[in-house]
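In the block that follows, a single chain appears as structure tokens, in the form predicted on its own.
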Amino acid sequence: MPKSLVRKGLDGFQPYVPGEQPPDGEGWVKLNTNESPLPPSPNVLEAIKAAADDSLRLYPSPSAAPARNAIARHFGVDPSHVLVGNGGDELIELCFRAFAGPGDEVAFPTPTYPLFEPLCRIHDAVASRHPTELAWELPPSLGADPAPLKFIVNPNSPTGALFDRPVVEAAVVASSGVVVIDEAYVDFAPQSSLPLLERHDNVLLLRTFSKSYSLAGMRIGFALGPTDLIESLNAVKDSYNVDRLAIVAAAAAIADEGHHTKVVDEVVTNRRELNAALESMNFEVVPSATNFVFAKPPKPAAEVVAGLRERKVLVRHYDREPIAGWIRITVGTRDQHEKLFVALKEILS
């Protein structure tokens, strides 16, 4: 499009640039946008064949029923406190479609989620930051922030570091506004907010099917909150934002406990691991509350990823400050850490 007809607002705009997804089938170690390293759950593949049908013609349920149905049951609530989109990030923009219009700010920690920029400069908002001194301590600043939306991504990304539940309520408790907390690492985690949907009215809680369900490739999300909010998200939403398949792959999912257990089992268990033997290389490693760990390497961060990137292994690295000598790094199976302590014992060497 040419420039001239780029609204002004949109002058200088930087998108949110997701992580590198090289083809299928190349021999790449991928330990960069912190997907699982189990397959889905075998009852989740039958359920997607089974729906894979003529029904394809018509168009998906406009609520995700099955799918708003099947989770509403798993946390004991009714459906109206549960609203599924496509993705944590569909979710994410719907609330600044919902609670923030122009001009007006929109709080969070940082460092945080990227997103958060590009989509305040969509919605013409302000982006109101609030620096964290230390990985796993919320700004106390935040709660005073008058911004009539807030998120807190908790356990937050890219650090992996986990508030604690007091501190985020009692920046609830000081908001005038809608507080959302983005919990899509939360299963990996000893705690969630999720209690404080019962005695606050101003919260709403994001989650996601991507990482411990294992389903990153099927976009699937949801929200729970009272039911005016979750009212309001499905007010400005898209009509049909939710596929068949990925409605009948959230039911399914969502309804086999005993894999989702395995999958967040595993992860925990190679993550302690993955820390362990970087701490032996001597990274600075920050706590981690998710299915990734945050370290700085011994030597300047860019040549590490370009090191490990010459030799197929891929992980994420933020070049901004603060972070600029930090990479993340999604925990894998043991194989994919094998290939990855082997690239950096060469690279470091």
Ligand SMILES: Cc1ncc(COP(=O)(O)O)c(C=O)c1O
The other form holds:
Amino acid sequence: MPKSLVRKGLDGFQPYVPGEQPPDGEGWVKLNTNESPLPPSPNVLEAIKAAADDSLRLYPSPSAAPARNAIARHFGVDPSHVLVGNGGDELIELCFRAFAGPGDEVAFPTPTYPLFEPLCRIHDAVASRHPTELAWELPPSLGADPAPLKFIVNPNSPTGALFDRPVVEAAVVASSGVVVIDEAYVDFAPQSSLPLLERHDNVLLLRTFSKSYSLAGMRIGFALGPTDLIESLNAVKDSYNVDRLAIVAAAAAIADEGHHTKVVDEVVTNRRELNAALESMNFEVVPSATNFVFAKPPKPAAEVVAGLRERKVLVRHYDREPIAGWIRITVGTRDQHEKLFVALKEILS
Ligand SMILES: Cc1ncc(COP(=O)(O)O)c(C=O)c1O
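Would you generate the structure of this protein in the form predicted together with this ligand, following the form predicted on its own above?
Below is the entire complex, every chain and molecule, led by the chain shown above.
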């Protein structure tokens, strides 16, 4: 589209830039986008194969009913407390559609998930940033902010830090608007904000199948919350936002708790090893409650990242304050870590 036809509000718009996705099969050690290093449940693959039939000519259930019911059963709630989306990202965008109009403030701590900034521009909302200090704790000013919509990514990205539940709850209590707690990484953390749903009617939790369920490629996530907030999201979503294969994949994934636990346990074990190895190479490491580790190398990060890339290892790199010089490394398999460590030792020697 000719630039002159794009609406004025998007002048100078900086889109969200996803991590590099090189073509499959090129042998990259891919530790840059927090995907699971382990495969999905075999039951999920079976369910997808079984669903790949003539019924694909029909639209899917508008409410993704089989997935919604399975998620509701898993959490012991009525399905009216669940909304299924095309990944956590779609659910974040639906929160803008439902709760923040043009000129409204949308508050979040920084640094955090970089999707909120471009969504503010797209929705003509105003970003209200609350910088965390280097201890990476939730700033008290967030609760006092009168914004009608707030996001707290917990555990946070890219830092991997977990905000304590009482601190998050204090921000919720102080807020008059909707507080969305994005728990994309919570399965790798020692605690979640789930109990807050019973005590507060202005909280939504967002979860994803992309990380601990090894299904980033299926694009499926869900929101949990009070029925009126869930209904507000439902009212503004696209009719058929989740496809038939994603619906059966989600239902099968959440029913296979054994596989899920295995994935989480292995990632947490590998995270410990990654953390220790980085510390032994003189990285500064933030204690992680996620499937990635945020660390500052003892050499300029750009140099380290370029050296890794030359050796076919991809990690995420930050060049803006206050996290300039830091990198984020997704927890991988033992084999991937071995390749990473060999590469790092060469680069740092
Ligand atoms: C904090 C956070 N929220 C949400 C998402 C989106 O997840 P999904 O793949 O479900 O869209 C991500 C993905 O990396 C994330 O880091």
